[in-house]
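There is one chain below, alone, in structure tokens, taken in the form predicted on its own.
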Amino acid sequence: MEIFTPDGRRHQREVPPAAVRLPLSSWLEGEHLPLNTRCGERGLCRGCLVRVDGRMLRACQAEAGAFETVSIPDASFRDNRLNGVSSFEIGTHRYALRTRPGIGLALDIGTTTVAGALWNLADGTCLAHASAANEQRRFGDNVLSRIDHAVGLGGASPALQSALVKDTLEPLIHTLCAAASIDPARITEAVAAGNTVMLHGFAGARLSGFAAYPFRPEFLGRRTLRSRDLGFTPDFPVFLGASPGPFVGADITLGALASGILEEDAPALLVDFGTNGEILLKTGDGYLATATAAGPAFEGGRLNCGAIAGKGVISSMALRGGEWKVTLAGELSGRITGISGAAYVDFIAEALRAGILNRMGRFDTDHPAVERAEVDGEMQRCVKVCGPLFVSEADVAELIQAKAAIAAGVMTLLELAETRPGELRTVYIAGGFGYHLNCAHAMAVGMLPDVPAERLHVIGNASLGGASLVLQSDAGSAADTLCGNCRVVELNQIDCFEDHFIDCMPLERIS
């Protein structure tokens, strides 16, 4: 079989007789040419579309032995070099450092990306930090797909755990240790943060309790595991952070500790943007928290030219004199390969301002920047941005759904707390998407509450910052206290959420 990848390379592969009936996507995975099987190869999405004989088809629904030539478009190729954000700010000084001999490992286990930091526990020095793609993506690009995969196997999936431990975290640890010039055997302990589903997958626990309401996770409180039992080669204790609820995890809890929101005057808001967007509202009486299924659009997923910010990826853009001026997240590595989620928000805000786009997300067909082009075998309205990269009306619709989910989650918590958006004293923006986000643009399109710029604080990977804080201080008990004072809101059980979701669909400010 001849296989053409987005970088222009031609790969010659022989499909053995034993593999001819395999799904084409599964066979390509084994040949180290992975596709975006974001629905877990169930044929429910368009993530693994490939071009065969001039037509597009889902590779998970086709047999590997049926074709002689296959072309993989950019949007379908799963780039294993994707990186997230491992930079963070710790905005609190209330916790006493616990200095002691040893090397500590802090981990943020995200749905799309993972990040880690190595610390010298004797003096509180960060030795290295890095991030990598979560290889569980081959089982789906969201937690629900991975839950379905595990439930289909009786509740737990050794393959899901192995994809995280062996294929993702162990290589990340070796990368960190190489950067710090230390042997992985010198690691003495670790703290892991992540949403509750990710921590269950990490621990090898059953995911059946997340499949239907009322949700019954195997655990929520702090846990101590042994790395050896998880599948790591070096052996050290691994402490899992406490989670307030089934879909509101230790990532938001530990992120709250690091942000400093616990010391802020109420009302204050923390939004951790990600595939599983999590929101924490500090009120006069305690905390409200929720999770909203924003999907992978903020990470560039499901978008025609979408990519996680990295080398060759557009991190921001602006419309100047009718031309798009772009900034890259990293140095140019041969070609501009994609558009980050944050840059898509820039596009929407700028296109809205210029009249290319209306408040409902529709392109003005009379505008000279709008053209019709074939995308995945369908004619769509598009706007060219840079080289072969473009934004389609379908991309805008995907982003509007994601931004409305986050905004409606925020508005629901504010209504429950009887608080108006303008009353928020502080708004913290966390996550890889948030790290590159132009907050003025986010407010202009109705993604964030419209508050003065001085109240907004972008803090990077707060989850990793929180895990680092707990690793080095006595902050762990504060996370338990936060969980005890936090009411978890299941949005599908709150009547006003649907109304807020509809109200937040138009591209307009929230005030």
The other form holds:
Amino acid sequence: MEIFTPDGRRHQREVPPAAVRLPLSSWLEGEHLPLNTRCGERGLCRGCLVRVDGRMLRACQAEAGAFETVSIPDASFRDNRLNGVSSFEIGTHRYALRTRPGIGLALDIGTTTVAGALWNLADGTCLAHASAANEQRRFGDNVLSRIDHAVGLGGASPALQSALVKDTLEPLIHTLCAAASIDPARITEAVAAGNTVMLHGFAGARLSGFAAYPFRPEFLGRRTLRSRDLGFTPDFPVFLGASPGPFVGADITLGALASGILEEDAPALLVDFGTNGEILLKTGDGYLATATAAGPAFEGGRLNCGAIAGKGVISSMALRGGEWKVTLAGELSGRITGISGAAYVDFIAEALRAGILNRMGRFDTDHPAVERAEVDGEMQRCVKVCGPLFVSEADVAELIQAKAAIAAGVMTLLELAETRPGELRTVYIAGGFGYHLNCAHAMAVGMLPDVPAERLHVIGNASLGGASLVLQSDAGSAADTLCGNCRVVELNQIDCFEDHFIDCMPLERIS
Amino acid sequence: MSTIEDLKTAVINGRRKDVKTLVPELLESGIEPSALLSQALIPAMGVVGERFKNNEIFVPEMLVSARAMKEAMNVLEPKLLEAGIRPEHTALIGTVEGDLHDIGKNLVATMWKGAGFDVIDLGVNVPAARFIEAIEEHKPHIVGLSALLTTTMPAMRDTVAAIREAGHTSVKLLVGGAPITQSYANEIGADGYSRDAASAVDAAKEALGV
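Follow the form predicted on its own with the form predicted in complex with the partner chain, if you could.
Complete assembly follows, chain above in first position.
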């Protein structure tokens, strides 16, 4: 087969007889030409569209042996150089440091990206930190598709565990150790944060308990594993952080430790923007936590030009004198391939300010920037950003639903705590998406409630920061206390959630 | 003075607060509840559905309109019942067992009400036995099953099978939800499928042959 990749290269590969019936996307994966199989090869998304004989088809629904020539468009090619975040801040805390000889590894296992930091435990110095794409993405871009995959195999998936341990974490550990000039065999212990589904997949536990309500995860409390049992070559203990609930994970508990929210006066809010939005509200008498399904829009899913922030992807944009000024993630070279979720938020805020867009997400048809163009065979109102990239009204509608899900999650917790947004003393924004987000824009479009800038803190990968803190101090027990003191809210079971969701639809400030 | 047309416009534009004052005001002026339903609400939701299908509006605006419609129905439904007015067709709707998502299902319920159906909403996480019980109680013409998770699609399949096995072979079963496709609907033996809330009305009418 002749395969053309977006960089203009031509690859000649033989499809062996045993592979002719394989889905084209699976075979390409094995040939190191991975596609964006966002839905986990179920034919539900458009992530793996390839061009064959002048028409586009889903590679996951086609057989590898059926074609002579296939060309992979930009949007379908899975680029592994993601713009993950391994930077973090650790707020003031009152944990006793435990200095001792050894090299510690802190890990944050996210659905889309993983991040790690290597620490000298003797003096508490960070030797290296880095992030990488979670190779489990080939089973789908969200936790649900991973759960579905595992359930199909009876509950636990060795392939899922191996994609994480062998294909993701081992290379990451080698990168970290190389940067710090340390032999991986010298690692003495590790602490891992992550959402509950990722930690289950990491431990090789069954994911069946996440498939349907009532949710019954195999474990929530902290536990200690041996790296050898997980499939790593060097052997050391691996501590998994405690999670408050089935879909509210150790990433938010350990993130809370790093943020400093535990020491802060109530009411205070921590929003961890990842592939899922997790929200923790500190109230006068405890904590409320929830996870809100913003959907894949902020990772670029379901958007015409959407992409996960990575090389060649627009990471921010601004409207200046009628022109879109864009900033690219990674190096400033080569092609511009897509628009990141954070840049879409910039677009909406700027278009709203300029009157191109109204509060219900409709473009002003009299505005010179608005044109009608054919998208997927249907005429839609669009605004061109640069090159072939554009934003359509359908894209804006997807983003409105995503931002409303987050805002409604926050507003529901605030209502349960009988607190008004203006009363929030501190708001922490954590997570990879949050790190790249322009918070002023997020407030202008009503994704976050309005708070004065001085109360807002962008703290980066708090989950990795928290894992690092647990590694070096006695903070681990504080995470357990937090879990015990935390009411986990399932938004779908709260009556006011739907009302908040609809109230948060308009693109306007929330106060 | 406000008119029926004002109410229709308020629902189309999703102005819930206006709807809240308009409905009692129009009723006070002597207009029959059934006239408000047939001349304002049903045509309004027809316009909303049509605009959605033509890509003129998207889900956010439809949700806002549907909530305005719901506001009006909260006042009208008891009055219609009092007047002994019963819609011609009855629909049951619910999200299948294990699934707690209801925003899409609620939207379909409102669109069906907007098409003049009597809609009984069983809520979320509805076991097959509960569907069967409600079918026997309400004798609906159509039953809508919703699933938003790929992991709860098997529960949808099981529910369809259980309803048929219980001997309810003539009731029309319609399925929908983000991961559901026409081919899945065919595979599990549903009578109809709709990809979104606006076409759920067409799917229901088609299944009923009206």
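Numbering follows the first chain given and starts at 1. Computed from a prediction, not measured in an experiment: that's the story for all the values here. By rigid core we mean the largest C-alpha set that fits within 1.5 Å across both forms.
Relative to the superposed core, Thr365 undergoes a Cα shift of 2 Å or more between the two forms.
Annotation for Ala349: C-alpha shift under 2 angstroms between the two forms, rigid core superposed. Relative to the superposed core, Asp141 undergoes a Cα shift smaller than 2 Å between the two forms.
Taking the rigid core as reference, the CA displacement of Asp395 between the two forms comes to 2.9 Å.
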